[in-house]
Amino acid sequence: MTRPEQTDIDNIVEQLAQSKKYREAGICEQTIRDIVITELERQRNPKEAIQAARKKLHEVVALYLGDPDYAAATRQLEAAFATGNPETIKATCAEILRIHDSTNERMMLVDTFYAQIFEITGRPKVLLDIACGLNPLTIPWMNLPPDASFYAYEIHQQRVDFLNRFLALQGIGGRALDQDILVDYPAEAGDVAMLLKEIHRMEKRRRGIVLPLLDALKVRWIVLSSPTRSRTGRHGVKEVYREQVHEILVDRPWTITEIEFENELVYCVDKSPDHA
């Protein structure tokens, strides 16, 4: 199929924008317009390009992940920082952070798994958390240093605000940002970069489009990671998606190192010159 009119694009963009369902998680229209051009240019019927940019849209967005009432989390927030005790906001931030599937499975793992990471990449003073869903709520765990900065990345605007009223009552700099990754990337340059638990999602919106992030990415270290298990806990993808990784990977000469925890598999991948 030729390249469709700007003014179709336009019109299915808005219809998709629109919709109930995405409208009101306020989903990024760089995010919706990069998937239908994509589709639009593969399939040669429009009706079936736009159910299937509706697919993967469903996919990339993944609101079945679960998402917190975003009013309700910041008034939690807000009167766990207003007591002053760590402990109260790490409870907090627990709460909130086992509505979503993802960092659900990883608080099983959090007091420990940064602590492992860093022992590798080192302590980062600017950190950059990639598609983040709700991760940041796990900086409490970090011991990042006093003067540390955090940038976030997410398509959700309404995950966005949240994230940075987060951010204002953690008092570190930074910010999160509403931006696809995939489209455009982080302009921010640090010393870490988190991807967690996305690859293997970003790779079903369009084949090979992992690795030109992970070139752009203006950091020393990348922190992958993969799940071991299926959503469901039905199925071992351990192999599978180290696999993935490795394949994505084969051809820049960095240095990979594995930690295994129980239901994650990350890698630490060193981009240094020393190894470039």
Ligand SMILES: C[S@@+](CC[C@H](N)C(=O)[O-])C[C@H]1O[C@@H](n2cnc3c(N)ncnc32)[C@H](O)[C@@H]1O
Contents of the next structure:
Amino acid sequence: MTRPEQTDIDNIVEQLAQSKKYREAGICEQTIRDIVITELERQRNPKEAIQAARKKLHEVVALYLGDPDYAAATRQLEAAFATGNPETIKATCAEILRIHDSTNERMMLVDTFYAQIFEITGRPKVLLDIACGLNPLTIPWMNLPPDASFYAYEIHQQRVDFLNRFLALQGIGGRALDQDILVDYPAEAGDVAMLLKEIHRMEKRRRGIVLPLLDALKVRWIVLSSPTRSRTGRHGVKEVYREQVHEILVDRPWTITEIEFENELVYCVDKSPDHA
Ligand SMILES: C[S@@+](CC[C@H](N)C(=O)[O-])C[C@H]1O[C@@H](n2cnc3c(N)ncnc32)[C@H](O)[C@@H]1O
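Same protein, the form predicted in complex with the ligand this time rather than the form predicted on its own?
Whole complex next, starting from this chain.
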């Protein structure tokens, strides 16, 4: 298509942002705009572009992975933290984490997941969780240093507000940000950035989109992961996704250490200048 007019873009973005499900979740406008512009450039006419943008957004926003009732979950967390009992807090976080597919799958690993990762990367003082979903609620299992800071990035405003309440209750520095990290790279520097179970999905949004993000991250370590089974559990996807990760990183002089968990393959990527 020829270069779209700014008003066409604005109108389509507005139309999609105002659809009931995206308005309720508060989907980041940056994401909608980026996808609309890409599809207007790719498709033959605005009608096809809107259709394609809707399809892409459905996958990127992924409401089908599950969300708690955020008001109720906030009350649950407040009650749990009020007890001051670490086991009660963990049990409440676990209950909420089980509502989202990605973290539900991680709960069987969570007791040893971070210990094994941080054995390689070192225990981070500043940790970034990009495209985080509900994963920040696994902080009680991370054993971070008492003065640690945590930055979480998401495109659902509702989820970001909830995570900020959780981080305050947890008493950890840092914050959750409503930010499309593929459009606007994280500005915060840290020791480790986690990008868990999302690379394969981001590459579907636009092939080649992940590497510039990895280059831009101001951290020594990037912890990537991919699932080993499809969402239905019917197909093994471990090798396909492993190949994809190695292909993305092929031209970088970074060291990759893999850790294979039962349902998640983790790649600890050292982008330290020592290896350049
Ligand atoms: C498959 S879930 C994985 C969540 C989490 N990383 C985990 O493994 O538990 C992907 C999450 O990334 C978020 N997301 C997708 N694209 C994003 C982007 N460009 N910037 C920030 N968040 C994004 C989605 O909203 C969704 O919550």
